[in-house]
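Below sits a lone chain in structure tokens, taken as the form predicted on its own.
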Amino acid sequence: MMSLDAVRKAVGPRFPIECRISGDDLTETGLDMEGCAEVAKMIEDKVDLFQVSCGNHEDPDVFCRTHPSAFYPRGVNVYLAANIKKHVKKPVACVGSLNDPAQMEEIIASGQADIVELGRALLADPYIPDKALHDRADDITPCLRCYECFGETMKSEAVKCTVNPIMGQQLSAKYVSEKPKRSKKVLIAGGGPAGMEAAITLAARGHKVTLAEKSGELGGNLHPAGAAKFKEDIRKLCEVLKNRVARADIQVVLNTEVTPEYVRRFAPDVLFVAIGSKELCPPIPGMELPHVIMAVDAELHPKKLGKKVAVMGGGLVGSEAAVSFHQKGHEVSIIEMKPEVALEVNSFYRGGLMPEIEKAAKCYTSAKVLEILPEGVKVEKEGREFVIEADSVVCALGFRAPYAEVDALCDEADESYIVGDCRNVAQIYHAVNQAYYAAMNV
């Protein structure tokens, strides 16, 4: 109370305030619903709008609710905000992971919340606010609520986000070079997400874009990256990107694979590398047994699994596998070489992620696998060998750039950029940072 009366006698009498309240601190040692409640009705004459979030910073479980990750429905906060309405007349404004523009219409048209705020939504698309003013919400570039954000804050001081490369180099973007002297012929080979973001960025520089796929569809590695009910969000990108694809001057070619002789043929003034990366598929004895499965697959068609699924590789690819597989209805376990799962993620995601695993499957941690069997896998953890039961096996080992591919192909052109996993498998953040940065420079 004290210290709001002292920011009123800083700011003066029409300054606004708001002030950031928890709806529910969500602890057995804070306060609930009706407390919280009880502290806005104590400091509603003081401040002129409420911001209405939940939780705290020091919990890594509650954090996660706090700045809502993946694993909760967008708005999951929204009631908060409408339990403090009801005690109040001031304007209560509510947050929470919010990019839909009809959900937020919803929001306030319905009395839950006076105003909605947004705050990773904006960094993943600064502009939310005017596409959805001009009918264009189908182009905003979704947040992924994978945290990349909060942890380069931990690392650099400063903000990235993984699907908008120009957060963080605002200043650099604004002085941005000149459109180029002349339109390039330019060949994309790959039309995952690095393939597709340097098709828009190259065809909006003015050059002459053709982008090839493989497959019959754009999208690559998104596609079982967004496979799981809990990643609609990477599925939300797909699309987006896709869209803008469609809508950009660029020629795309599916069902279509770039060899050397093709690019000889295409002759391009300038070739983008995007092919992706393969499947590490190591030689362990019964990787040939048709119970079987690779990771993509498994992602894909997860109707292919028996009841019982072991999961080889205890990497990203493999414990959000894991949590999916288990939302499906599945007995899952992990087997891990490492002393923990989920290492390679920054540690607001695996905050969230971990006690989804921890629900999902049993951890066998710092475990060798020693041979595929019909009944199961063969381990060894700390010198004894046993045998996990399963109906499935799913090889979840990671993935490795096809460098000798990927190098045949630059050998044919002049110039030449290699984005995305087959330059270095990473993540998304890297693959369309690598693609737009590199679609400048032509």
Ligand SMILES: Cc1cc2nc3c(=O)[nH]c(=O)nc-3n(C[C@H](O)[C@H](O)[C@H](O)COP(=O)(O)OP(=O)(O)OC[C@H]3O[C@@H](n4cnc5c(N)ncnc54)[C@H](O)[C@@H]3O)c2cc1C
Given for the second form:
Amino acid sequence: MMSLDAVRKAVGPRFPIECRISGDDLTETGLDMEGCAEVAKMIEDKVDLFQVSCGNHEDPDVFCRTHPSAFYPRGVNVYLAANIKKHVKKPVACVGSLNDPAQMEEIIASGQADIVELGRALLADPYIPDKALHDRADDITPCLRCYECFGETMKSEAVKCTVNPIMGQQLSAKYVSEKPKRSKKVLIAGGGPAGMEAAITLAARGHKVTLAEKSGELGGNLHPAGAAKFKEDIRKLCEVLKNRVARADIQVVLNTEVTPEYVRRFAPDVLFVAIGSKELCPPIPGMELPHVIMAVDAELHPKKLGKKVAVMGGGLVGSEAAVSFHQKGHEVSIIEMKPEVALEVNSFYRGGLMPEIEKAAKCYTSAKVLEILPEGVKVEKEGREFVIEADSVVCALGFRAPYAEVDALCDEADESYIVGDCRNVAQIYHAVNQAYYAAMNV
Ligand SMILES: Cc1cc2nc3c(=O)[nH]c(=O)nc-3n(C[C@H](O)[C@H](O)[C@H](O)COP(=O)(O)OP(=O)(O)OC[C@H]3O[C@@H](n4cnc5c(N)ncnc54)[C@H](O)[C@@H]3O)c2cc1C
Ligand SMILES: Cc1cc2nc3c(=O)[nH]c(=O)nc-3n(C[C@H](O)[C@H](O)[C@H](O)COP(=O)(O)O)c2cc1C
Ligand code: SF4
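Output block for the form predicted in complex with this ligand, input the form predicted on its own:
Complete assembly follows, chain above in first position.
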């Protein structure tokens, strides 16, 4: 109360004050919905607008509700704004993982809130209001709720974004980027996120772009990455990038593997190599058995899985696959050599993922796969050997960059750039950002 009085004194009577409050602290020691409504009533005469969040930024258990993770439906906290609205007359705004203009309209039209506020959605696409206004919602770059913006903030104090490479570099993007002196003939090998982002950026810079993709569709590993129910944001990103490629002046050739011979015949001024990674398939005894399925195949074709599934490898791919298979009705185990699963995952995302893994799978950590048997997986844990029963065994033991293939392609072009997973196996953030900045160099 005293802080608000001090703020009012400092800004004067005509300056609007928006006060962010919690609609529910979601902890036993915090305020519940009723308590938060009491606070709103107490300060109503001191503020002009309420913004209703929830949880607590500093509490890892509820961080993923304050900044809702992909495991929650979009707009999961709107009901809290609606509750505050019942108790006050001043306008009330809601916030939390909103990015669909139709949903925002509905929230306001139904009277749940007076204003919709956006955080990460605007980092991912600062043009959402303009796109909503001009009926271009299908071109909104979706926030993936991956928390890379928080990760980057902790590392470098700059806010970066997985899907918006300009984030954190707006000034140089606006004033410093020089237009190319001449239009070049560019060949891009690989139509995953790296290849598509490079193609879109190069075409916008006026180059003559051909995007060649080995398979029958663009998207690359965005397809398995977006296969789980809770990865709808990645599915949307894939569609948005594909639509942008289709709208741009880009020649797309599908079912076309770029080989050194292809590059030689094509004779590009510039070659982009964006051919992605290969799944690791270690020589574990029994890998050749018919119930062993690679992680990408399992994500894309879950019908191949039997009732009991053992996932070898508890990194991001294995852990999320386990959650996804559980949601599809399978009984899942994860076998991981490290002492915990999902250890390399962004810590903020991990906060949302871990409770889902706990619900979804029995985790055998510090456990080594010895052999795959027809009835399951033989493991060794703390000196003890035993068999984890499984009808299907999913291999999620990592990926590698195909450096020999990459080098052979680069040898055929005077100017070449290597972007995405074939440069260094990583994530969409690296694929999109590397591709954009390499393309801005051409
Ligand atoms: C199951 C799974 C879940 C994932 N989840 C996430 C996640 O939640 N968040 C995240 O950030 N990342 C995730 N990733 C990683 C992310 O998908 C990759 O980092 C990203 O797709 C890499 O993009 P890329 O364009 O470099 O390669 P890719 O997406 O692999 O695309 C490469 C493309 O090149 C094509 N190609 C290959 N060779 C040739 C050739 N010689 N000529 C022409 N075309 C060729 C391929 O067919 C493919 O379409 C996940 C990956 C998987 C497999
Ligand atoms: C990079 C970043 C920094 C943030 N910093 C603050 C902050 O300093 N104070 C605050 O109250 N909220 C902060 N937030 C939270 C947002 O205001 C917002 O409530 C939250 O991200 C949920 O909305 P969203 O899902 O639309 O992002 C931050 C969010 C992001 C992404
Ligand atoms: S980094 Fe990830 S969570 Fe943050 S705004 Fe971008 S897409 Fe959203």
